[in-house]
Each structure stands twice: as structure tokens, then as C-alpha cells.
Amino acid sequence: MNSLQVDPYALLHTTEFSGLARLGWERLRKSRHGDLPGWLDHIDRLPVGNFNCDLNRDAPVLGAPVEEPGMLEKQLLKLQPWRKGPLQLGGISIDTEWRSDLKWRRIAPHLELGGCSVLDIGCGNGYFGFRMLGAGAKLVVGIDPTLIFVMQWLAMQKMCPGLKNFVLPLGIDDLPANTKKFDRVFSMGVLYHRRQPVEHLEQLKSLTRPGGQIVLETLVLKGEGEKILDPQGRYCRMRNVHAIPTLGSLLRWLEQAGLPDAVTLDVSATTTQEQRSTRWMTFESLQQCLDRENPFFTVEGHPAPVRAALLIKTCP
């Protein structure tokens, strides 16, 4: 049976977010992506798993080990690039490009997710959603317009059905404005891709319940005061990086968006141990984007990536 003959968002339809479930399901069914038939064929070949999971660990366990791990690994490799993880899927260890567990360790001690509904913007394949469920969240709605990440989530859902962590093929601009429904809203690795950063912060506020919290993680520029790096061309070989602020400028943006109650949780340089090529993501990664002679700079001559994570409270 084709993986899209059954609505993968059926559980989400039973919640207050049924409108998002309908929107995501419609977008997925109507997709005309040229690789979609092949991806669905790989997913159809995966065995159906059971509700066997252990989410509160660096590499969440999804599904019991299968009888033919070689066949499973072959199909999962065809769904690359696997960028967020690590993961254990049906007994197969997936060594993703990002050691996302390191980011999670930096922010998790500051989070209170018990019983919360969570929106994860730019969620990728849903790795952080599994960690959020492991930390007590009751429901995670992830959105990401990159279809291969939705396919990876479908594969994980097939191997470990029933988890209330959803990945919808949507962007933030697809969401209804000013819903104020989510207890927690995460935006990690998104802000610097937005042409209007203050507008993005305002959108985060409009999606969060009064008295809720926003977790913002983004590239920042080292230095005091208010400065903004506006890369002309590429940054770390990425085309769509529009503005990298100092913490001072970022806090000013938050004030302009009506979010003055922000606490900086962490500021860390991204290392080639945290982001690197693997057999599950064979394209170039951070090492190829840094100056060979001086890794404190990118190949374009900009400061190398530094990321800050902030916890922001909305007014009750």
C-alpha cells in the first residue's frame, strides 16, 4: 500500500490543531516533487514497526530491531541526506550530519515542557520533536517545507507509529496568523534565513499562548554593541543568509517585536565535531565551508559560525 493512501496526520486531526493537519495533508497529497514516487517506494519497502521507543536519549530509539537490518539500512540510506539526529531506527544507527544531541544538551536544562503543546519551526525530520516528547511535551507540531525531511519522518512513523510528533510540509507563512495556541514555540536555525527578522520574531509571538515561551536559536556575530553582518553573496556556502546580528542587535530586534523578556542560555561556536559529513549525509559540510588556513573564518572571509540560544517569555 502506498504510504500516502492513509493520512499520516490522523492523530493530529483529533486535537485543537486539526486545521493544521488538514493543511499539511492537502499539501502532501498535492505535491508534484519529481523524487516523491521514489521516496514513497523506499518507505513502502520498510517493515511496519511497533510502539517501541526510548526518546530521552542522545539517539532516540524508534522501533524494535528488525530481522533483516541490512535491507532496512539500504532503504534508509536512499532517503538521505539525513541532517538531524543521531537516531536509532529499527536497530539501525543513523549518524546524521548534525550532532543535534549536543544542541539539545545545551538548552534542555532550561526547558519546562511537561504537558505542553509545542510548535517546532524548521523542524527537519522531527529529531527535536522526539526529544521534546521525551522531556514531557504532550504534542509536537513540526513544520518544514523541505519534502525529504517529511519523508524521513514518514519512515520513522512507520517504524514507530503512534507518537504525537508530526512533521508537516509547511513554512511559517502557511500558518494562520495570530493563533496564540502553542505553549512553546521553537525557532532554531531559521532567523538568519528570513529577510525580515523582526517580522519573524513577531510571528513567533503571534503563535505563542500568553504566558508561554519561545526558544530562539540562531547565528550571532561576536562582539559588543549593535552590529549586523549582511553577507553579500554566500555565508558558509549558503545562499540564503540575510543578517547575522550581535547579541546586542538581536536583543534590540526582540524588543522591537514586543519580546523584551529574553534570557541568553548559551553561546557556542559550531565545530566540525558537531556538524560534519557522514555516510548518511555525503555532501559537503562545515569543514568544507571554513578557511583551510584559518578555521575561525569561512571560505568567504566571514567570521565562522557561532550560535546563540535564548529563552523568551511572552506576556501573560
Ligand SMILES: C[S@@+](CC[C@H](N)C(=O)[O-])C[C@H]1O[C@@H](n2cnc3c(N)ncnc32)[C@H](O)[C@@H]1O
Contents of the next structure:
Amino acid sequence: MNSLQVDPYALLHTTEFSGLARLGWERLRKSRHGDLPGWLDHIDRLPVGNFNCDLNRDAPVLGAPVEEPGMLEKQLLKLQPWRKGPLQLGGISIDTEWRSDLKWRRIAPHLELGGCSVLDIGCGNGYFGFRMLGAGAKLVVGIDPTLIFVMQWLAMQKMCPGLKNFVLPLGIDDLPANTKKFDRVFSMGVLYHRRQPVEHLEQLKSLTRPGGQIVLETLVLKGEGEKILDPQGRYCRMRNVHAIPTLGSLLRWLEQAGLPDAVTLDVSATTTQEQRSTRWMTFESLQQCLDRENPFFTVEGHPAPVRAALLIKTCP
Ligand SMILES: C[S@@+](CC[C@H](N)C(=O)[O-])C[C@H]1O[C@@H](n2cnc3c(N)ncnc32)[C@H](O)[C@@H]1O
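For comparison with the form predicted alone, provide the form predicted together with the named molecule.
Whole complex next, starting from this chain.
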């Protein structure tokens, strides 16, 4: 049976966020992406999993080990590129491009997710959503317009059904104005892709309930004061990076968006241990995007990536 004959958001329909479930399901069914039939075929060939899971691990466990691991691995490899993880699916270890567990370790000690509804904007395949459930969130709605990541989530959902972590094929601008507010809103690795950063921050605020919290993670420039790098052209070989602020400028943007209550949780340079090519993501990665002679700079001559994570409280 084709994986899209069953609504993967059925469980989300039963919650207060049923409007988003309808939107996500409609978008998925109506997608005309040329690779979709092939991806769905790969997912159809995956074994139906069981409810075995352990989400409180660097590599969340989804589904018990299968009888034919070789077959499963072959099918999962067809859903490349696997960027966010690591993951343990049906006993197969997926060594993703990103060691997203390292980012999680930097922010998790500062989060209070118990019983919370969470919106994760730019969630990728939903890796962090599984970690959030593991940390006590009652439900996670992830949105990401990149369809292959939704396919990876569909595969995980098939291997381990029944978890309230959803990945919807939507961008932030697809969310209706009357979207129900969440207790927690995450925007990690998205702000620098937005042409209007303050507008993005205002959107985050409008999606968070009064007294709720926002987790913002983004590229920053090292240094004091207010300065913004606008890489005309590429940054680290990425085409769509629009603005990289110093922390001072980022805090100013937050104030402009009506979010003055922000605490910096962490500032870390991204390393080639954290982001690298693997068997599960065979394209170029950070190593190839840094200056060979001086890895403190990108191949374009910009400062190498440094990321900051902030916790922002909204007014009660
Ligand atoms: C750099 S990745 C970050 C993924 C993950 N949040 C993390 O921190 O590792 C950025 C993600 O944002 C998604 N994205 C890009 N534009 C978006 C938009 N307008 N709304 C929501 N997600 C978007 C991309 O598809 C991609 O998966």
C-alpha cells in the first residue's frame, strides 16, 4: 500500500492543532515533487515497526532491531541525504552529517519542556522533536518545506508509530494567522535564511503563548558591538544566507521584535567533528567549505561558522 493512503498526521488531528494536521496532510497529498513516487516506494518497502523506542539517547532508538538488517539499511540509504541525527532505526545506526546530539547537549540543560506543546520551525527530519519528547514535551509539531526530510520522518514514523512528534511539509509563511499558540517555539538554523530577520522574530513571538518561551539558534559574528555581515553571494557555499549579526545586533533585533527578555545559552564554533560527510550524507560538508590554509575562514573569505543559542521569554 502506498504510504500516502494513510494520513500520517491522524494522531495530530485528535489534538488542539488539528488545523495544522489538515494543512500538512493536504500539502503532502497534493505535492507534485518528481521524486515523491520513488521515495514513497522506498518507504513502502520498509518493515512495519513496533512501539519500541528510547528517545533519551544521543541516537534515539525507533523500532526494535529487524530480522533482515541488510535490507533495511539498503532502503534507508535510498532516502539520503540524512543530515540530522544520529538515529537508530530498526537496529540500523544512521551516522548523519550533523552530530545534532552535540547541539542538543548545549541547549537541553536550560529547557523546561515537561507537558509542553512545541513548534519546531525548520525541524529537518524531526530529530530534535524526538529529543524534546524524550525531555517530557507532550507534543511536537515540526515544520520544514524540504520534502526529503518529511520522507525521512515518514520512514521513522513507520518504524515506530504512535509518537507525538510530527513533521509537516510547511514553511513558516504557510502557517495561518490564526494558528493556535504553542508553549515553546524553536527556530534553530533558520534566521540567517530569512530576508527579514526582525519579521521572523515577530512571527516566533506571535506563535508563542503569553508567558511561553522561544529557543533561537543562529549563526553569529564574533565580536563586540553591533555589526551585520551580509554575504553578497555565498556563505560556506550556501546560497541563501542573508544576514549574520553579532550578538549585540541580534539582541537589538529581538528588542525591535518586542522580545527583550533574552538570555544567551551558548556560543560555539561549528567544528568538522560536528558537521561532516558520512556514508549517509555523501555530499560535501563543512570541511570542504572552509579555507584550506586557514580554517577560521570560509572558502569565500568570511569568518567560519559560529552559532549562538538563546532562550527568550515572552510576556505573561
Ligand atoms: C540549517 S537547517 C536547521 C535544521 C535544524 N533546525 C537544526 O538546527 O539542525 C535549516 C532548515 O530550515 C528549513 N527551512 C528553510 N526555510 C524554511 C522556512 N521558510 N520555514 C521553515 N523551515 C525552513 C530547511 O529546509 C532546513 O531543514
